[in-house]
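Just the one chain here, the form predicted alone, laid out as structure tokens.
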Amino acid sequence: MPDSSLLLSITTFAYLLCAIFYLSGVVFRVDRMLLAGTFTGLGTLALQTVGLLLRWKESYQLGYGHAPLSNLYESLVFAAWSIMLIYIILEFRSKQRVLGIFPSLFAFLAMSYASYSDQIDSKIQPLVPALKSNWLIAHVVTCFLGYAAFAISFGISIMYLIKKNQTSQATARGPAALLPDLKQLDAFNYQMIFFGFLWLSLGIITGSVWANSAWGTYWSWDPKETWSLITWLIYAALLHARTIKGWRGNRVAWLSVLGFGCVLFTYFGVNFLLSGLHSYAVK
């Protein structure tokens, strides 16, 4: 086994040892747990990293010679690794560990999704023609880091809602009383939805650059570029409703969860339900 691949096999169940101390330090309220969880995201994020500079070279070392960003289960890895990356730097910000449940969870199913389904194939392989381009990391990239600052709003948007229920029922006694308060969650919420959209606004960019360069066009209405250009308008209308209507709470939350379903879309129905130029993805 390469020694990338067994990295990355440490890291799927690194991933949800690090969701188990999240979640069992907010259900039994045991800070020490969710100290636990952020030393093990750490160390689990650190793994990674090497893993994936791994794979990298590994490729070069088969003739290949490209970053680690051109199939389905590279991107699965780099998904992971971005949401983790994006959370541990919120946690230190904000110094509220309790949001590690959901971004170490997602991290966790992303990793175990690309390590063990028997519709990926984890081999390095070659770049098809098409993926031939300087553009392919930064177009990857920026995607992927608004891809998972998304992820990480809808669970503070699942979060906040959780919250906002139990407040009203005069019931915040378990668990949710550990999570921060609604003010808090709806502006961590703001901060992850504004930074992931201007990600992804780069990613749509750069991707019509590429395009342009592979194939003489900048938008073709490829069902992939469709749905980019959908989810980008639903956290385009958020960020509006937000900012000019004065939209809080409930209403930007469950747009969070709305967008982040056509994300989830984008990213995996497209590649499974619909054919199109990013078809050369999915394996």
Given for the second form:
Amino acid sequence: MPDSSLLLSITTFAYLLCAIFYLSGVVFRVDRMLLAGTFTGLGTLALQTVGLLLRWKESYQLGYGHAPLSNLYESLVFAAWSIMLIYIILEFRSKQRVLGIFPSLFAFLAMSYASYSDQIDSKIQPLVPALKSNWLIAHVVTCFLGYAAFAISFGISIMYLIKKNQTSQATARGPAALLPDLKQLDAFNYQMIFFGFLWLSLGIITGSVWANSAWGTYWSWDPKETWSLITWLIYAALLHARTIKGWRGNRVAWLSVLGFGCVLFTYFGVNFLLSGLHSYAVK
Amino acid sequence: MPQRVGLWQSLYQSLASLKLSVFIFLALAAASVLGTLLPQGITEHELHQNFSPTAVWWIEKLGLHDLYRTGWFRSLLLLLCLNLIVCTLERFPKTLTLLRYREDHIDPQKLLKFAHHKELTSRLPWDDIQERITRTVSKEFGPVRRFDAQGSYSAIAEKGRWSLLMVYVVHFSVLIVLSGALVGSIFGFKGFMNISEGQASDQVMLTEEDQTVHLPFQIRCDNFEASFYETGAPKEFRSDLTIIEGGKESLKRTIRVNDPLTYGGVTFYQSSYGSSVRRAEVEFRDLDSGKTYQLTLPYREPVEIPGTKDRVQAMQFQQNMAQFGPALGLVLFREGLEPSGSWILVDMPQFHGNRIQNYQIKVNAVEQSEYTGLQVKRDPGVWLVWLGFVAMLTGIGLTFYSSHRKLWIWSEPTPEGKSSGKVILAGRTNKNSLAFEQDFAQLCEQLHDELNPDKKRK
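Show the same protein again, this time as the form predicted in complex with its partner chain rather than the form predicted alone.
Okay, now the whole complex, with that chain kicking things off.
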């Protein structure tokens, strides 16, 4: 029986392969490459799911017994998994394989950062008292589904801005020609952002209810909390800006880029640069 | 006073504007960023240590070290509430009118101008056409409401009208959450208490102000335990607590991190622990008279040395003072003199500094006890906050998974006879028009097949 770390190592490389397929599919305009990207992505997602479940089981064998969502390593692996899961569903519904470049790249980056950074310990560790709660799974899963949707939306926004730039220069040839048209990109972007907003709201709320049962305060302006609120505010601004005349499109795409910057800062920046209640997420 | 009315009106208009909402969101975000860059609740001393006088002046002026409680940050929140209320007052009546409005007339020329529209023809008898349209649309889309006029078929089918109301649910939920927070901050309190094992207390030190709250009951810590994993990482902190009300033990419970105790509307959370000195056994030898005194000093309570007017008090304790081991800080009060004190090293009785005035001092024993640190809270507004959360999630979730979709159908028999007719379909949605486009196309195809049974599309 293979162990989880082997499966997760294979996952890292498989996502790289997947990203290469998607990227070359777009660059060389080969539909089959894109199809190969989809199949690699789907297969890797299945493999990673098995890896995650095995890790869960192994933590029970070690006597700790907790879901693989307790530290930076495990959260990065889960982030990669969420991004690919949501992306595959989006691809299935939208029939747009081109959108796969960024999600597969993000999944690979998250996995390789988790596996190869010196700062990150991949060992299964016991849970500290603060994390021993059923809210752990609800809070982490909801937050990361939100982050994942925002990561995909970031990719779509970048595509939107590239496409917009090319269209306005009237050079609609080259790889960008394969991209869906601007109206479609904007619609996908909106869907992803709304989906992410729903999960981020759930994530903040579950975190808040958890904090209330652990520390007696549902909101304490801890840096992590505050940054998740900042992210929420940026996306709330985006959703409202979209209904203002003339804001749809470019400005929404830029706000989405800004929003994803906030997501990254909430996830990494707060851990490394600011101190607070989420200190266990550093290693 | 027409000018004043104009001023109010323009103020009202700007409060109702979406651009103001976006501005408030971004301003709140920017302000929150500032608050995370500077540690909140930092003391004045630390401020002066880390920043230049000019920077400190600005930080204190803007309240950046306690940003989320400053007037200007709260004004922003208040502005958000005003914006929400005015937007609702402005738009809600229009939405209600829209919801109540029932069309009773369709102009086929207008339908042709819709972004989503389709013209179909059929060679079936007129009665059959009408029957088939109603059947197909009811099956594929939703209930059909007919209001035929002048020999034509006019109908509307609608789905998800209520989804237009969801945005108000979300907006209202924000107000509920904020009002819950307000209720909590006015009628509740937040504080902590440190209780030594075996001791009972009813005093809560407030976190945000220098004040004590007396609980109507006492809480006793029977036992505190911390356990650790083999790696040294903490595994569990637990306190066995007893509530004493009116002199009687009324409840015994064990609390852990993530597992608090609520009694009489007050909740106790396991938050920290530590150890403190209870009493010390100390030997005083008067170097002048050669007399020795054995004293028991309760921590921080003065005790008289028998036969003298000197009083002595154990003021402080350090587990390891400058690598010399544990040390007890004693102070001697003698009439007519300033109090004098010294650190007495517990493990080094020969140390020359173990002296105050004419006394040579030896610490025989220091009795310590563990205390549990409890976070204490009373928050009568928390239910409003939870209610707001539920409303917010319901609102956002239903807004995401539903949309208002409306279909207009108009049909007329062709002039030459009652055995054929033309149909115009038009549709509109408030969001996700790409998905609607697909569904609309599919519906049109279905209806086409239904109306032209002899030449089905491949």
